[in-house]
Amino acid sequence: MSAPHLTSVESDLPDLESLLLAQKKAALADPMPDHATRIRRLDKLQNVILDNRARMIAAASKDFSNRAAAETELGEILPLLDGIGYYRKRLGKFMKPQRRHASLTVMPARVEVRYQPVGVVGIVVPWNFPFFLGLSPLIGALAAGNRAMIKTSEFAPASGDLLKEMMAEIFTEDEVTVVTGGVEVATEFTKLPFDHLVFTGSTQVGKIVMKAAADNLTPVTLELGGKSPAIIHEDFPLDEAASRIGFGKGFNAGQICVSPDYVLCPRDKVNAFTAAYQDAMTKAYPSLRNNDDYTGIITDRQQARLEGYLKDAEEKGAEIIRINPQGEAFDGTRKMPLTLVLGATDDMLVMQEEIFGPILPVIPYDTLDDALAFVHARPRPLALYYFDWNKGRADDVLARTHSGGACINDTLSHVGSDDIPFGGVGPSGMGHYHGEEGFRTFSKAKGVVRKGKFNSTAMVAPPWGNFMYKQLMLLQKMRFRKRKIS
């Protein structure tokens, strides 16, 4: 879930070389860990989270300035425990060797594909949530069989000393090893020539990381953000969506890369809309100032850049509707009321970035084809939610529609489905991991041909033109015919 980069300033720089280096060395010493081992550090891992859940409640908490303890157990903690779970369950199928076809050309031999460890995986961490994307990767690469190294954000420095002081605990520093700091580290972090790279972040810094990661031939995963699109079908209630896509903009206050960034509503619903999610927002957040299940803003510079839309928006003609049911002030406060903006056009700064706050324009739209047209004109999206009863027409937009994930008539739940891959797609990232798909990404699919004793090479090996040569030429034209083009 990416975050709208930050900078800062950090002069004391960890000697990341020599920690890879070790990594390397333990990975070359052990280069198939096996399955015991692999299920022993996703124990340990598990055990560390279960030891210090309070902890890491307190300290999401603290960065954020608040954050409701139940954002940080449903949104970080909850789905860690999963993943552990669910690679536990099927490590063992995952690490088989898989039996492939054996065309004629190599008869006879056994062809199978076997999943070995990338080696040593690089994995930098955004502020929005610290845990979850930090060990999430991890639990994959851990599983794969890999060592990591991790870069924790400066603007979540709580939530980041506390996620070192756990992996020490835990794991040696050339198993998993957890590095803080400023800018100045995660550049340097990202230019290290590590067999892997996660970055979960903005498209902006991403493609920073990119070029940086092409210079040692790093593969990469980005995890980046972009505009998600929500899209109410007219015979949807209106109460339902606005409950549905209210909590996903609601929760973290909207500082998550899926988190729903405009709705598009049929035009003579959306004064409906506006008032149902009004209501629904009101019932959610009866008070947000003193209200300890409302998420502040991450940092003073990220609340002034919300604030700089809003005002940009209002400036040029848009309607400001802001949801503070007792009409509380928020000065001295990282607090931002939850805010539609009403009349947004493609010059407000709304609509050109990714919002990654408490902020939800509304789209007016005359027929799906125009919604569906209206998001295709845009790069594509992590998240796409649409809502709709009707499964053909829901079946219909998937098809047309091009997201790094989607939900029917929900928001950001597939993102906690373990058995399902989470990534972008073009603008909004490349690769992805979750699910058997994360074991593959940090693992290298080596394709292997075993021969007996029986040497077939020989037979048709030159002088070409021998018998055996021509046999198989002839069964090839027998297999291979061309094919009628209807």
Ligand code: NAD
The other form holds:
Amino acid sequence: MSAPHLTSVESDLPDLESLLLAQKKAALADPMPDHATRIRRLDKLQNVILDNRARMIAAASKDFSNRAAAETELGEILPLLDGIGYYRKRLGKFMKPQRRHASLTVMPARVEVRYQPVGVVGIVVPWNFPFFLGLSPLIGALAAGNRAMIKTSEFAPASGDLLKEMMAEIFTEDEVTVVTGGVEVATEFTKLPFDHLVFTGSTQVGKIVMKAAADNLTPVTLELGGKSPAIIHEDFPLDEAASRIGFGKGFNAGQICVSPDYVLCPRDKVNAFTAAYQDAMTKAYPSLRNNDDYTGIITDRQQARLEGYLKDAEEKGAEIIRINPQGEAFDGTRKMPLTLVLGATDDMLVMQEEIFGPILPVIPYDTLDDALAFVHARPRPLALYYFDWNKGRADDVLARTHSGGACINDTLSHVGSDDIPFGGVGPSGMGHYHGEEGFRTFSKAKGVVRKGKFNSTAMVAPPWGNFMYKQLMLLQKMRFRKRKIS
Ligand code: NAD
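I've shown you the form predicted alone. Could you give me the structure of the form predicted in complex with nicotinamide-adenine-dinucleotide (NAD)?
The complete assembly is shown below, putting the previous chain first.
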């Protein structure tokens, strides 16, 4: 096997195969890292995050042209530290083999499940939370005893370079390694025979990635996107709804996979909600152009995409309300005002594509059943937000809808809750990480039966028709009778 190196002599592509081989070899040499080793890795991760806090904030801000420091703190650094603390506390419990029931046919035996590291985990990162979406899967992977290769996004290069530097400082290349690069690198990366692949990105690219992984039968966790609805019940106070939904839309200028994509609002309350939303957003962001609290759009291309949605909606008859309290001009900047779209229809791009920016269509509905029917008629979303103080009704909405996750009377906060799984459903993704589910995702649950010196199998083994076999069949007849179906 050739020695791992970052850049091959022949091309600019990193030598991905050598990197993976080195990691697989190291995983074979230490197949079941003990508790102390895993904690040491998590602690190193914690320290490097704490040491680089200011640099992470600066790098993300550079990538976005401006990113509020508080957003990098709350959306990247804090949930990473929380995630490390979560596994630090529970790792011993998660790692323990679980004793399971021994069925009649295997008795006497000890039956258990062992959670074994899968080996090497590949992690593909999008640009919108360039640290959190690389390191959060890494935390789960390391806790479960794995090694990992991370591919950063070409659209957040300053963050990607810093992540690479941070990981190289604390891990050897055969423990954790970061590769940077564009689609060419990403394509080769996702073709590698990882033991598990976590892809976070668009649904469209997710399909390509799953096909590439299928060639190796590599299991995938796909963290994708979609249009996450926010439904306001008619009894819910509109100023509350506006500020809670607005928080989820203003954060990172709406460039979040779980940002509320559109609002379903009782028809007679659309005007009042529109006013309350403008009011809430004006209070949160009294100015935009030079306001460091308000994040820019990641690239000119993304900005043009979002402007294109607005132009398309306007041309097709929608009303566009740009919330621009100072009446500022944004030419030459990547800032874009929070914008409401009224009268959006299905033939508009803004209702066809995931928005992933500061635009919010408000769709009127007549009855709650109509609102749910609107959601059911569309692909299953990554998140669903429902605003209602009535617990029974909220439970009913949760039971009647499918979404990756959900918040009642809030937005975004389920992602930062470290003890619940995070993941999509259908076109918004598959599989989970975070919490205990994350540990299990990155572990092989190996079922093990351990027999002792007494060989019960020999007593029922051929020649068939022996006494023990007959007893077993008799017992089986007594245990399994046809049931009356009510
Ligand atoms: P993207 O799909 O364009 O890119 C994501 C990653 O995939 C990047 O690292 C990119 O280099 C790589 N990539 C691009 N083309 C590829 C190919 N052909 N083969 C393999 N890899 C390829 O997504 P993006 O624009 O970076 O991020 C925005 C999308 O990500 C949105 O749809 C958003 O909803 C989604 N997202 C989902 C989550 C989640 O947790 N579910 C979180 C953040 C973002």
